[in-house]
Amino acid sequence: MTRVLVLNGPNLGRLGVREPEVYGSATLADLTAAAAGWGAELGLEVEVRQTDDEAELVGWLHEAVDTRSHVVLNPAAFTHYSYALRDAAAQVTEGGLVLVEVHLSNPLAREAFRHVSVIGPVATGTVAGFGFQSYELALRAVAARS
């Protein structure tokens, strides 16, 4: 079975209470359950993780390379400035694995500082602006490419 790490960056553990008008009222637990269901439907082994720690997220990307796991990555605020995360993400795609950058909201429709992604140029693709459905679309892309 194809393994996919669904990795979430800072503040995504606060889903459901943080800016529900932007991110919705569903929680990280809801996302985890939904992703497991989509994964099962697509024949994917999905593991959802969240951290507020940049170093931990980098380590998980290294783990993905070492275990030959595809990645769905919501880098959250790290999207815009974390070159360490960018370099780790590049190792995933350079290793022939799929890495889909995901965002619940559409960063291009928000504040100007959110318009630049350092992850997008090294990702296989990006899905943004569809709420939780962004993750479903990303998992479908992984399934189609793996």
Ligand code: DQA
Contents of the next structure:
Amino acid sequence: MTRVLVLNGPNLGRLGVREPEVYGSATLADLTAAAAGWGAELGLEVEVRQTDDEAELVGWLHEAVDTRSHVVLNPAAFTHYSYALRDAAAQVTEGGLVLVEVHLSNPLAREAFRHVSVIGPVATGTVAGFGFQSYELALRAVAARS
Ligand code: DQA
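Switch from the form predicted alone, shown above, to the form predicted in complex with the ligand and output its structure.
Every chain and every other molecule in the complex is listed next, the one we just looked at coming first.
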């Protein structure tokens, strides 16, 4: 079965309590449950993870390459400045795997520092601005390409 790691960066473990007017009131556990449902529907083996640690996120991208897993990645604030994460993400797509960058909000409609993504240029594609549905659309894109 096609394997997909759904990786979430810093502060996304605080979903539900963090700026609900921006990110909604549902939690990471709710996202995990929803992703399991989308995975079942799409025939994907989906695993959702979250970390506040850049090194751990880089390690998970290396794991995706080594285990031939596609990736749905919400890099959170790392989106805007982490060249380490960008270099790791590039290894995923260079390895012929799909990596979809996702965001709950639309960073282009927010503060100027969020307008730059260092991940976008090495991603297969980006889905932003649709809340949890950004993840659903990303998983559908992975399913269509694998
Ligand atoms: C985010 C957008 C980022 O700018 C922010 O730092 C996040 C969440 C989103 O999902 O909308 O933590 O990636």
